[in-house]
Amino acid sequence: MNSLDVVGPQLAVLIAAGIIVVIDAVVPHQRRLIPYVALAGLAASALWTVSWVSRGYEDDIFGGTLALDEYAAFFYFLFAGITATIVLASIDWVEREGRRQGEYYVLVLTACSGLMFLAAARDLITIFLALELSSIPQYILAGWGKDEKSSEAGLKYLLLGAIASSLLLYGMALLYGLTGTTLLTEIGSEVAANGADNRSLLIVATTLLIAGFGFKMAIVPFQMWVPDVYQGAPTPVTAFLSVGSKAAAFAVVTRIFFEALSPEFLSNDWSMVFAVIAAVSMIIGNIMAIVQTDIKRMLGYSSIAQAGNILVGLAAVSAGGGDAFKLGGSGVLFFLAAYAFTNLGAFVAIIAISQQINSDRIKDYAGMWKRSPFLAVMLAFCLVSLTGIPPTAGFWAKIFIFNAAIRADLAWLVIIGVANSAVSAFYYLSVVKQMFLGEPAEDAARVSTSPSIALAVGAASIGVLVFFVIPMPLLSAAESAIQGLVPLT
């Protein structure tokens, strides 16, 4: 029973998925209950995590392959919140589609459980299995729509994801061959003791790991799938990919780097690699976003730039050592949480608007202030947060990340980051300008908001505001989470 207890948060989500399968097959006339069963499962998962927080943590589960520590608990809460928001935002869209309602929610919940396992994994085999558990449902969801664009998005995501997985698996195999173990902590000890003798092979292994996870993080040069998949996939799925998949990838990369690849002789090699990738991701993402006319495609390129911002924190981790490990790591976690609130709020507003105006073109958002003041304000607020302007959580997220980089002597990277923030303001605020200063078409109807959409976008936007006014609770949680990952130097 203890084995079931330690994976209780994931189990609660999977049990909810199983109940949905039964409802869909046995009592199809009660399908309207399905999203609420999904929400109940996610609530149970969060409560189970709370129980572990109150009881204490177990660092050595299933032979050390999983860790139920503060770091894992941080992401359990984050993934449960992300998935609950996606479920709320999907209710109207799924009913409008009128097909395969049960399967959709089962895939979302299964992906969520995989993300949770990924955040807790401390073993290369477990990491790969968790990654596939979360990825396969996402490949299916990307092609969930009825049109050709969605089918193309699903196929492209699947094929490129398979290539990324193969690179990742090869890197893991090479790392195992060098160290003789798949446990991250034991890999770290072996690398610290004997890694200098195999430095070149360790560099190759780590390069393959970065390539594999870089696909999920959507960083340059592994970002080629992002704009097409974001544009073609159903908008709720795009929202899930933009925050859930990205957060999980950064979560596992941070754990691997802290617990297995942090010896100074190796981290020094990667400080500049991470910094250069961060700079290039920010530059390419922002430049390409400027010329987009489709709002989902624009946010796709924007997510590449935002991944570059988050990577600044990892660059600080690898460059600074000592206190920079905790400063950069906690900055990454704070940024991921703030980005999740912000991007979810933006995408949920886009879901509500796009499904009523039947368009994702930015010019069709003209005069949205007059058609739906609530959605226009919420979307504008979230876009301001993505820019990093107060009063939003995005402002503190960039401050903490850039502060870590300054402390790690990466001032040049901060200059590039600040300059790119100014560039991003151009295309984010151009959407705001369209909504508030543009004129709607003469026959434009009012855009209504359902209760579930209002709740989802309102909760996300409130989070963006609250964590600007009082950022310390979230920052303290991030610091506590990162504190348990003690780097080997």
Given for the second form:
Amino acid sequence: MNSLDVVGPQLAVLIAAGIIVVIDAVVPHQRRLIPYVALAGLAASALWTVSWVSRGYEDDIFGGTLALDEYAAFFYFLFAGITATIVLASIDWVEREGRRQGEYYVLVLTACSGLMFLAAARDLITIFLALELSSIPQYILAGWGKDEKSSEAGLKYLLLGAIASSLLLYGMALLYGLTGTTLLTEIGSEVAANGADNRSLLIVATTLLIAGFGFKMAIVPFQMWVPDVYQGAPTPVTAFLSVGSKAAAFAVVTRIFFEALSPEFLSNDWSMVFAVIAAVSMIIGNIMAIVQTDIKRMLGYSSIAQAGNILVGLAAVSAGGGDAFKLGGSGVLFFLAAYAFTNLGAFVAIIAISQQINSDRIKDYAGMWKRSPFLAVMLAFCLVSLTGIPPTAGFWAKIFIFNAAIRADLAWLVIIGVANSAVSAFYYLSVVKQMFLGEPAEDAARVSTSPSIALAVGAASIGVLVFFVIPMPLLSAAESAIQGLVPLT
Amino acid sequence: MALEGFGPAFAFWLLSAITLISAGGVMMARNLLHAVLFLIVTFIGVAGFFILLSAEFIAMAQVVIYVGAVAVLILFAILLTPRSARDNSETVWGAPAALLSIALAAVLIFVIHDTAWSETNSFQAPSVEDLGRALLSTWVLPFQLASVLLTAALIGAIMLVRSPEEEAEDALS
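What would the structure be for the form predicted in complex with its partner chain, rather than the form predicted alone?
Every chain and every other molecule in the complex is listed next, the one we just looked at coming first.
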């Protein structure tokens, strides 16, 4: 297969970014076309991925540094969808900011291509570069706003991100030193052959890997940056961070751990580590979320708890072979997709509301039902899905993950998870209560919705509903994706 | 191969001492300018290790890029910022951080000592030509990723430092 064809989806996104730079510089009065160029690039990227699904996949490209498998394709679709929603949700905000329009979309698209490479990379060097390619535009975007809070968010994210990257790099260096290769599959066979003698080194190396990626996943104890960055960054960027880089980090960790580090003497260790981190993340995230008065901060803490939920799935994968591998792995992928739809829907609704009321405080959401019935219903629906109550995709996501954990004999973790869902219901539903039962302030005007925002929030919410009614297509896509990985057990 | 005999071993310990002491100096120096000068010594020490490992090209790149470009850039940045920002600020976290680093170093030393590294006795250092070929064949994808990354970082850096006045002018044009 032609190597340009292989990186087609990323290339389509990057070409769109290039066209935007040219439009911005050469025909500035056509700037309003820019978001549509971005959307076209993302659509082309998705179509290219569709063409693979029909043409079949290829494993060994660019000297084995990139994989073109069902797993990568699943995430290509996910990232194209996430980025398209972000672009739609950004149109109003960027126009209102009135500056640097082209560059904003260029950075969003570049980050998207980095996320895609991350899902497909099969080699430590490529993984690291793809991670930086997705991170550096996000650092800049977090500091995009004009206020001090946004600059603080950008700087904090950059500095802590740099530390996380260096820990990751150290872990990679140790793995390379032990195995003499950076290709995941070769590391896998090397570890399976000689790993048992060098278990302590592998534990240190993978701890460093977890620390590096844990920063992107926003799991405890690598979560310190989350509330400040989520609150300070422009809301469209926060939405991007909360679903995009989180999903990509889970994608790459799942691939590394199951292509390179899956021998049994290791996976039992990981299972325990993942399980403990999952439990702590859920508990800390949920407890801290309860006391928040700023909705973006609240969603920041809740995203820590959600990352804990996803880790329950990873713990299940490592604990049991065979059946649990499939259940846990597909559960993780299903959860990531459902969470992406849900969280995006919630954030886009918040973008629309906060643009008009100029506030992120939860108490200013009082009586939103009377000011904008559409946004209030959509936001409520997404919050219900985040809690995991039917009729939403979030319900199935939690069922699949917890089911996998029970199969893997992690009942204690499931109990903690269910208890935490109950706790999370408290703060998610208190926003809903505020919106429907609270009284709006005297002078409160109606909140109107622009077509692009309505489209974005509508699409995300319909996704949440559709995947509740018919979860099977998404689940079977997740299953075949996870079987595309090559476990070495 | 390279580390047998008195000469290489002496060089190794000397370089280790230089690198570690100057790295400590980077953290301890109260004056940021002194810290950068220590940083340069650290970079040179690391370059020495690369030569010891027969990686001459990497050693040269280390000196040219880190000492020549990165450190000089940091020096410029410090000299161009207001005087008040030129000192390393005091922090109460010094002692806990030192304890943590020592613990981390102890764990790493123990683990590295405990590991059966695959050692090689015959090693042909790759020439620059080999490196170039590898970069443009097997590693062409990461190589290109790095260039996209630099482009994005460049665009972002320009955006971050532009003043509101420049942007206002831009909007008018």
